[in-house]
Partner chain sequence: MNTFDVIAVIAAVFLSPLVGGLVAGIDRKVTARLQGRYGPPILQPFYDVFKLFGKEKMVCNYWQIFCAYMYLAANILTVVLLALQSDLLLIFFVLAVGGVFLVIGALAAESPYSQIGAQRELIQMLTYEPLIILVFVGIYLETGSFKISEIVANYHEPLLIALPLLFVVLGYAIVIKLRKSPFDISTSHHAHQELVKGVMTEYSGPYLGVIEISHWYETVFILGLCALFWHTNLIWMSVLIVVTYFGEILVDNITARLTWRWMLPHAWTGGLLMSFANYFWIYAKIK
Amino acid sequence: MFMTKTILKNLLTKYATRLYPFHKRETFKHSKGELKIEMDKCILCGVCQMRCPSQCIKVDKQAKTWEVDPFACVYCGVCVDVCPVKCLYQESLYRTPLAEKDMVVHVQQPKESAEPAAT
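For the form predicted alone, could you give the structure of just this one chain?
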């Protein structure tokens, strides 16, 4: 009988927690989220790969590719800070759960056109 008061109180009040899928919280200002790259600006220098503490970035200069394993990334932002051309940035939103095949983000630099520039 001593819990009846507590049970009734809990049944008649609103939830103490947020109903996640239906009520999403806005991200905090200056939060570090998913790592993105502007591949057309990238010079494939490999500085981000060398300075990454979790070694989640792979740069291949011959194939002109850049890839990151988002589940190995610790979202520290070191790669963003050391990039000489500032082509790396972090979005404020976190990565959503994906299928297993989409675990590694693979980006290839655009091929330069073989046509000479018109003068």
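C-alpha atoms forming the largest set that superposes within 1.5 Å between two forms make up the rigid core. Positions refer to the first chain, counted from 1. Treat the numbers as computed from the prediction; the structure is a model and nothing was measured. What changes on going to the form predicted in complex with its partner chain:
Fitting the two forms on the rigid core leaves the C-alpha of Y15 displaced by at least 2 angstroms between these two forms.
Can I have the other form now, the form predicted in complex with its partner chain, not the form predicted alone?
What follows is just the one chain, with no partners and no other molecules.
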């Protein structure tokens, strides 16, 4: 009986749900979303790989690659916190769904030889 007021109010006001793919909400500024890297800043130290609780990051010093398995990532953001050069960041958007699993591989371009001399 007591619910009548609430549901009639619902009927007369706009629905609370969102028609998702057509209408997306704004994300929060501090949301922990997809993990990204600025590869040219990375020093390939491997701390992120060591600290990641789900072991989804692989850093290869020889091949100069930084690899993340986005499907294993749990969005905890520890790697972002511990990165000594702050090259990792999390976007506020979640990764979009995919039909197949894949790895995200970043290869570091060899630094220009002039750079060390300039700094």
